[in-house]
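Next up: just one chain, as structure tokens, the form predicted on its own.
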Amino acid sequence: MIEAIDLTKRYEDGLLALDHLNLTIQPGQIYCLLGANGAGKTTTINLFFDFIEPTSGAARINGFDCAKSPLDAKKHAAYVSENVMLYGNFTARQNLAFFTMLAGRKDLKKEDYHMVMRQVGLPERSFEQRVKTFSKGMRQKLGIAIAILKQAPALLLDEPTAGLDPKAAAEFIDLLFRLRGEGKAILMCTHDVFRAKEAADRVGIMKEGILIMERTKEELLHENLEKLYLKYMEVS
């Protein structure tokens, strides 16, 4: 389970970047959170991570608080960017390997990554390619792959499908199902309005670091999701 609880961050120079955010992210759902850049969205993400501290409130992942248990919250968690960190040089199953590894797991064989690279659509081609000849998209299946070895029961992404082509979204979009159906809880901070209403269980609409708005799927189903958004950005 995913949890903030009166999450919130003032930077030293004054600035709130996250005002007393309250939200709750089941095992099984996907929650996507809406805003644009400066929103509060990579706060909330960096939070999560124990990247900054909280001035107040606190983020849970699994029941460990993030900032008081930050080794106990990370084991639980795998983190998925817009730019996915990989080694150019390292071939996609080397890259697999590694960061795996890290995570704490050294048990697997070639055949497991080569297995978890079949599952998120890489073709078998790329396995033992070098990860700096990839697309965007191919990096963010391996991103994915990575998180799904680890075996972590929350996911947590910053603008995954930005800059993707919508064939490569689309896929992307496929993985999160899948990974919903084994029972991951999944924050995605996205501006993607079209991929927030066709994945999320729930959406919220962040501004100036306040939750302002949030919908279930069966709500939105008789509501635009885009002139709802527009509308919400223009309030001031």
The other form holds:
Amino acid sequence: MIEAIDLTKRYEDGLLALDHLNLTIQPGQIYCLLGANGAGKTTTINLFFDFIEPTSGAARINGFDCAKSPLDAKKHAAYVSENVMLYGNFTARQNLAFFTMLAGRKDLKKEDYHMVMRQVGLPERSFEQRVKTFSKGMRQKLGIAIAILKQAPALLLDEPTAGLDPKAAAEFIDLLFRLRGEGKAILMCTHDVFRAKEAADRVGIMKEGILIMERTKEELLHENLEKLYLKYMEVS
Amino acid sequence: MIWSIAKKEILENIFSYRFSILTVLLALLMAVAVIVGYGDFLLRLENYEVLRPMPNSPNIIIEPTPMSMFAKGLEANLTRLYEVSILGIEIRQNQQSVNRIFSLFAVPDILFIIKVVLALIAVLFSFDAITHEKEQGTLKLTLSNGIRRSSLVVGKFAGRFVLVFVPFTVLFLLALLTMSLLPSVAVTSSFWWKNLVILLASCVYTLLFTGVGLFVSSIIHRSSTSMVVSLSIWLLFVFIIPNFSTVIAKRLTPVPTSDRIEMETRLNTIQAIYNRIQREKEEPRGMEGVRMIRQLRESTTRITELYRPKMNALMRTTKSLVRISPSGALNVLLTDIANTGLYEEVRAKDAVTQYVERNFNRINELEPGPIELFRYTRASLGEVFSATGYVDVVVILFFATLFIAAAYVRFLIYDPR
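After the form predicted on its own, can we look at the form predicted in complex with the partner chain?
Everything in the complex follows now, all chains and molecules, and the chain you saw is the first one.
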């Protein structure tokens, strides 16, 4: 479970990046956080991974406070960034082996890595290829493969489909559905309204650090998310 | 976990151009240092064989040490011929001290490789240890796992250190083995011990400069800036502080120039000869020759007594100032261990002065009797350490601990965004 309780972040320069964010994402649920650049989406992710400290409130993963017990919290969460960057001189398998080792999984064999790479749709020939030759879509898939092998119950994604071609983005969303089916709690920050509507069980819109709107998938059946998003963005 | 991170650092860099180029450069420099060092040593040995003290010969010359192939230091000065005459001790220039072109274009010895090149390589391998990960975006992914930052920074440090020090150790041992097998190189247990200590000192020195790079990488967020700052620190430690220290020391502790000393000696000689002529006019059958020698001896002793304490004070001040930099301390330490440093020079001059005091009258035929054969044994490792080496070790260890601890603490609060 992913929880934000009155989560607030004010930077040293006085900028209020996140203002009393409250949200709960249950296992088997995809939550899409929509918002323009600078809305506070990445700040939220950074707080969950203890890259920055909250000014007040708490971010929790599976009950572990991300600021007070960061190592425990991070053991239960996997991270996929907008632009998954890996070690270019390592092969896809070597990257997988390294990052899963960091996640504490040392029991995996070559076959396990190959299996997960097949699962995320990476072509067979790329398994032992250096990652510096990979396209962005392939790197995103490898990022998801790392997250899958980590076997963390929570998955936090920061603009994971940005820059992907429609086919690669659709494949990526299919992967998320599969992970949701396995009971993962997924938080996806994005400004892609179309993908959010397609994938999310709940959608939240953020503006200037404040969660200004929330809708469930059912509620969105009767509303146009794109119009809703533009309406909220226009409100000063 | 730490070893896995270190292994990743090694694998990531070992096939890079940076590693290949720097290792080849190190190997070439080592080969040149061995060839040139051996050539210089043979030249000094030949000179010694010609001039070595024989029974009843007043020649004073110190046997060259094979350790000079590692750190040449003041060996060219130490192995000069000292001649005793009625004017006192006169030092003859040898081929290496006369040919000033060698000073202008000095060929690197192994000390130079350690002090300058090894430190540079350590900095070049560590300046981007953290910044590069941040720039390429892998730092956030790494830290998103339940890994302690302390394990990450220690692993990175260990990996980068191994990348530099293992190739160096292999090349150093090869150089050592080659030198030990060369003809005319008398290898004793002391030779091996001294080289083992040089290797250990190099290890701490590599740790220090890896720490410098890692520390800078943990306070700066761009690799290009980190490189400039790291290289500036390297420049400061390796060249600026040691070189300026000698200039400042000369200002703080003025010593009369050698030209002035020579001029005073000449004036005294003229004075003594004049006095002799005057007295011989008054008492034609007197002991004027003996008197003149004694007068000259007294005046030379007076000049030496005035000059040497000032010179020793200058050396002490220079050593103290040079030790502000770990590279300066390493230079002093390794030349002292190799018996080619300041400590050995003072020790050798003392030995020569004492020998001359004991034998001056016999050499100048003022009293009968055989002239003692000049014998000199260079300082042992233990003597060097108890006399001066421990200070240099403390300085190098202090700087290494300071930079490694600073890098460690700084990374714990590093912003990975």
